[in-house]
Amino acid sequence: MKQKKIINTLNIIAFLLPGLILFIVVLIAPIALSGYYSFFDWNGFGAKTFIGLDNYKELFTSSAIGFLKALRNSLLLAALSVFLQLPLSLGLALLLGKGIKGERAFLSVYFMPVLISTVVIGQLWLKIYNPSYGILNVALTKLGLESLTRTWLGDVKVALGACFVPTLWQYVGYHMLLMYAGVKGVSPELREAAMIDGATSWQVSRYIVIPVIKPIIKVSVIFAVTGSLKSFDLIYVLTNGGPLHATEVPSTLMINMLFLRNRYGMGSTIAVMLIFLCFAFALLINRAFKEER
């Protein structure tokens, strides 16, 4: 009996070990190395100079680095995602969850942008925003609103908002599908009981459906916030952080430090701060939903 227990334990270890090794190599080791390099002044080639917490101090005090502005841009994108993208996704999920005609077709159409490469989406919106032949400026001109036309990705005042619109278009279907699955999982008996008691369709959604799918909404909020903090590829394709750092986010700043300025220590510091911020916001959101419940 004891020998069989040992064999079962060894089998469990054998099955878990490859996944554990992969997890350590792909996730834990890079985080540990980034934390290690963040304490050094290093150009990636020569000798490293230990400087302790100087990189972290410079990150938050030096205007030349621009981390606080990049972080502010990411937090603004996160706020737009939570208060604009997610309500839109929830509204679509509630609407489609009622079983309207063509429900499956709408699901496919809304989810399709999620399947497209972000680089392709970036190139598509570069054409839409083009000041000379882009469909946006052309449409505004045809409608007699030529005064509203502008260089959308070259204007400091609107560039960040212009970068958010493709993000909204791409991921609204992703969050909608998550919430839709939750809406369809709500017991029909709950809906019917509420309707018999005289509840309107809005009241059923407000007091029955939404409270039931709150765990899914929490997951969507976490994904939206952490995704905004980590945003890189779409902004890199559209503006590369410009103009005048108006769309700079921590990820583009990190790439700039690593490969353009050869400041591997500072780049690693930004990476560590990104990891910390993502975990911190995930814990705060989880706590907020737990307290509200």
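Keep in mind that this is a model prediction, so the values were computed, not measured. Take the two forms, superpose them, and find the largest set of C-alpha atoms that agree within 1.5 Å; that set is the rigid core. Residue numbers count along the first chain shown, from 1. What changes on going to the form predicted together with the partner chain:
- The rigid-core alignment places the CA of Ala280 less than 2 Å apart between these two forms.
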Contents of the next structure:
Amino acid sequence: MKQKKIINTLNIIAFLLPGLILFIVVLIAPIALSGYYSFFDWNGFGAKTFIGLDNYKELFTSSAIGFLKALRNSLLLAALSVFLQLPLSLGLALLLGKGIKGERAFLSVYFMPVLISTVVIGQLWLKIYNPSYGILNVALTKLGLESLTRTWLGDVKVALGACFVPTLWQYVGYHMLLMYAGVKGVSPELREAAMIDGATSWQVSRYIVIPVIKPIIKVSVIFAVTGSLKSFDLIYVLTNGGPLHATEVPSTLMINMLFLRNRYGMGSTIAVMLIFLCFAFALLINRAFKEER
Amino acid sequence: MMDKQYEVKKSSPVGKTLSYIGLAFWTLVNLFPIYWMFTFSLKDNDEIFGQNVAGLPRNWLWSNYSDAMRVGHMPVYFANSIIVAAATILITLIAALMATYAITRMVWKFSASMNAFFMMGLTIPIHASIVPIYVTLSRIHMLNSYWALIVPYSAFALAMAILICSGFMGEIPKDLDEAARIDGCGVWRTFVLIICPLMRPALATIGIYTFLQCWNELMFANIFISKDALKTLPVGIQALSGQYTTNWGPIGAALVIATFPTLLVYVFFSKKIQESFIAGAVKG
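Right, the form predicted on its own is done, so what does the form predicted together with the partner chain look like?
Up next: the whole complex, starting with the chain shown before.
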């Protein structure tokens, strides 16, 4: 009996081993190490100097580093995602979920940009935004709206918004698909019953469908907010944080700290702040949805 | 009869027309940039920059594609992306299947906490580990190798893979294990011969999800790989666009080469691909 138990335990360990090794070596240990590095002044290869919380202090007070501005930018992107992208996705999901002719075709087209690599999307929008030859300015000129043309990615006032548009373009389909799956999960009987009682299409959406798909909306909000906090690929391709840090986000700042300025301690500090913020916002959103219920 | 009447009432023709106008507009917004990418990949600068901005190309300039292939190294980047993605999918699948089996099918005290431990991986951003991994890789001289990407990608794909796996494995009746045991099958044989073959739908879902993640990942690939011969598509395209700043045609060709395979697969398996994304998010 005892021998059997030992064999059982060994088997469990053996089954878990590949996953555990990967997980600990690549995720858990490096996070601990990032936390450790964040207390040092270090250029990556020389000696580390312990400086306590100085990196954190500098991060939040130094305007030369501009972390607060980067954080503000990414929170602005998060707000745009939650209040522009998600309502648009929800609207499309509700419309398609009602069972409209060509539903599958629309769904498939709207989801297509999700599958395109962010680098490709970034390169494509670089061309769209090109000040002299880009399709956007050319179209505006042809429509007689020449006053609206500008250097979209080079103008401090509009660059962040210009970086948001491709994100919207890429991810509306993703959120729409999740919400659509939820809308389709609402039982047709429930819908019909409400309709017989005289509810309008809008009332059915508002009081029956949306409450049922709330858990999915929550997932979408969490993805949109943490995704904005972590955003890197698109910004890196489009502006790399410029002009004058107008589109700087924590990730681009982190990469610059590491590979332009060789400040590994400070880079780690930004990484730690990012993990912390992602967890904090996920918890906060979870709680907000719970309280509302 | 009753509900028929109400259905007529709720979908007024005006509302319906407006809905279709909205849907058609959004279709256009989605398709136009992709259409434009395809067309400028076949034009020369004269057409792109003025003579023919949005129309179909007048002379189909296939030399843009041969430029992207020969000068731009697209086939190399493409092959690298395939190698990295295939190895990542394989490792992720094996590790996830085994871990899920231990968590959901074997009886032990800490299986629930082990599951929660793995699920932490869903929220941890890939940036979190970049500094230590970079430092370690450079110390052991493993930068500029496929493994520098495969191992981290597998680890970051693991949480989602386990999540999807447990959903599917939960649907396999436990009586099967029982019956196998009575027939004298050990745990390993049960796992390999009975459970794994039944997990095929899960494998496709995880495969699709993991594939797209590797295929599109930029940050790690950009930092860990600097040799042209090892670059994956996202990094390669960045390099190529630096080479061809003023000549748009070859860049367009490269973008199409990188995008076309995924879109082609999507045309044939759109439902399965959409289901993979739903499984990934909704079960979480």
